[in-house]
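Here's a solo chain for you in structure tokens, the form predicted alone.
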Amino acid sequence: MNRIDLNGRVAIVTGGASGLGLAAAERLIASGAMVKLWDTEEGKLSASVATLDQGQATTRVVDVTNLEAVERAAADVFERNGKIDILVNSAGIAGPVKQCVDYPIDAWHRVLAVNLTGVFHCCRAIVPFMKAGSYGRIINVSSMAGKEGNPDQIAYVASKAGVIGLTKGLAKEVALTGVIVNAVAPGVFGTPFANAVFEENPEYVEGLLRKIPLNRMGRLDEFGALVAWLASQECSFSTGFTYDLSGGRASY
């Protein structure tokens, strides 16, 4: 593993308990990063933390729906440590597997709300720590449902669609700033998200499968360092851009 270097850098990585956010940050903190995990499974943050390096991991529950709830969080980080200097937003769920006139108002506002609304809570709390201090590494997950649109993930396809717009009309509010904001669109990866819908759905993701070049799942490592190179100093010249993860299928 090449080492990018983040010492001293302080993380905070939404949707930190499994999957994608804790291959985020498992690689941050291998780099140097000091990382705060939140998710909304206290369970889970406890399981995980144990598994990382003590003196730079520790673990809030947060509900990133809950705007006031990430500012407690974000200012309570900011007080501790000084800075916040990267935030890798994670968080997110699938929904369920319907067509778009079918689908249940509930599960279209939950996924929109965790997906997207959660992501605009978590920059609009953390940017202006960023901007005190003239440096910050944003990386936004999105999906390449966003940027295709999967069928019969309605909910899910516009809120990842969504984080990329995001993404891009953020990147050029703090260009002038030292604050870098950029995207990553993964493919199919084998984490507890994307196993929940494979088992329920075993058909659909053999579709999803055949359009992988490599002709494979990525692996959470693969994620975990293009997301280290984002939230890098090296990451300097790219701001606004959604980097596919897919193993070749990639998209516009």
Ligand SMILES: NC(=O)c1ccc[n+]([C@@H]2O[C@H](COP(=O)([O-])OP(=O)(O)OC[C@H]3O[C@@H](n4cnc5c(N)ncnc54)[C@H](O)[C@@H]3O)[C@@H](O)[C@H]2O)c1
Second form
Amino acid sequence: MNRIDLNGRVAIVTGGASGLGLAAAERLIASGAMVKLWDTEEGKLSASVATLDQGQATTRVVDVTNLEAVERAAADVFERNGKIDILVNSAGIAGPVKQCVDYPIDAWHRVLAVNLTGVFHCCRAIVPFMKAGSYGRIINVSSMAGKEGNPDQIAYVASKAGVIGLTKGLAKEVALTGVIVNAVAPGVFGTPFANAVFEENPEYVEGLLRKIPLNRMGRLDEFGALVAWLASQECSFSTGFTYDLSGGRASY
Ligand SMILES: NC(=O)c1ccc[n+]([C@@H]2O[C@H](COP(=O)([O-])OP(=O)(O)OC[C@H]3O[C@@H](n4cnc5c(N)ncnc54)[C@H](O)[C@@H]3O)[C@@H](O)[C@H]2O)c1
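Same protein, the form predicted together with the named molecule this time rather than the form predicted alone?
Starting with the chain above, the whole complex follows.
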């Protein structure tokens, strides 16, 4: 059987300094792609890139909430490489665990800005370069929270449901251009993001874990494997779909 072949592909991974984004980058590189890691955390970027194949990975501090910064970084990748084939939108934050009526307004705006507007900014800036090459694969990281609607995480849930809608709408807009757009809805993975929620709200997370029929958290390599396929030419007849990666915690 052939392996997933991403040789010569140019990929951008937002939130690439950590967790699921870094796992995706690792697997894309293992499949032959060159990967640009974008993140706000310079120190984490340097530490993470050191764990990857140095010839295949570069880093840049990019805040996805800043459209101009995203546009400059995207143009730079295109100028240097002549194309952008793959975009993985993994940058995200959890926000507080609080009921809607107590949810801090500034946290609402911040979570929406990073998790939803950030994905919009990256797609807006990068789709024209993909269209120019008549080829592209976009993978947006949503969440099971966006499908099911976890209680006490109203901004996170709304942002991740928004990512599912954005994925569907954009996929149809670009359906005849060679650009394929899908999303992944992870359940629970032991990343720094999830660990922070675990530490602050152990009972809340226990409840999430009890919902998983496979009775464990996801592994980072399992996320990387799905992203690698979605990023490949072999993913050619699925677009606008959100793939669960949840150990069987199906919703719809
Ligand atoms: N870990 C889980 O259980 C889980 C479950 C469902 C969905 N997700 C989603 O997966 C994605 C990755 O999460 P993770 O678990 O790897 O978390 P993580 O904290 O390990 O990684 C997220 C990265 O995004 C970066 N980031 C935050 N704000 C940014 C911004 N404005 N611009 C650029 N980068 C920014 C952070 O610096 C960090 O490196 C997130 O979108 C998250 O919502 C995670």
